[in-house]
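The chain below stands alone and is given in structure tokens; this is the form predicted alone.
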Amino acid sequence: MNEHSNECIFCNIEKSRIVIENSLAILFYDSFPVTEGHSLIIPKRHIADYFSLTGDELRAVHELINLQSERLMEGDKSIKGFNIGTNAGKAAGQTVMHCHIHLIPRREGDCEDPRGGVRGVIPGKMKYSI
């Protein structure tokens, strides 16, 4: 289950850049990212996507994402959010072919309107009326 790519940027993360792991997942923070805090969460399997986590991986991803905003919380009164997202494929902007999963906190005024969160990924379609 241990999958490796020479390729892969993520299979190939310098182990000094990881931040906390269980046996089937990593997280590090983002090299790019869009607010403090910004992590990435990875199975150590590489594999494409999302979709194609066990359940296994799941729960261990879930476990990282879990802890680690618990640890952005506590560490920074400031949050007061989290977006937490995934690009499955290229039409979806998956640059990285490896399955990997945001976790971007957000705090008060971060942006100017806030809501909608995930829906602003196509311009124009972030804003809904209700």
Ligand code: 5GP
The other form holds:
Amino acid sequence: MNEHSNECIFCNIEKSRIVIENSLAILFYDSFPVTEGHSLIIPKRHIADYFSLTGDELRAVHELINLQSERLMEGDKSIKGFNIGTNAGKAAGQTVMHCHIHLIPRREGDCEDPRGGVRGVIPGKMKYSI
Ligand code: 5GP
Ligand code: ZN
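One more: the block was the form predicted alone; return the form predicted together with guanosine-5'-monophosphate.
Below is the whole assembly, all chains and molecules, this chain first.
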């Protein structure tokens, strides 16, 4: 039922690293965090990317994103926002080919000018003007 890849680092994540889970998804901290609290949410099934998530898996992932965002904000009052994102495909920057969603806490002053947020995936395109 649950597809597993022996070669995949996320399929083989140590149990002790799991922060929260439900029947279909797991949340753990990124080993190379962009900001403190940077979390990764994955389906338990080894699937390539976001577009392969079933409706039930989407709901499971969504539940962990919401739960973790609340927990992080309760535990750290300096968190004022989040970036939520997923890289789907090598061309989009995906390096681990097991679907995962990044939950990145943001704090005032954590970068010089945060405007544009995820637009920053293409350097130089973060800001826009009408
Ligand atoms: P991608 O570039 O595929 O969207 O994101 C992969 C993420 O996995 C990166 O943010 C990277 O820091 C994280 N990462 C890479 N190897 C490991 C690991 O062994 N354990 C954990 N927890 N995160 C990892
Ligand atoms: Zn996997």
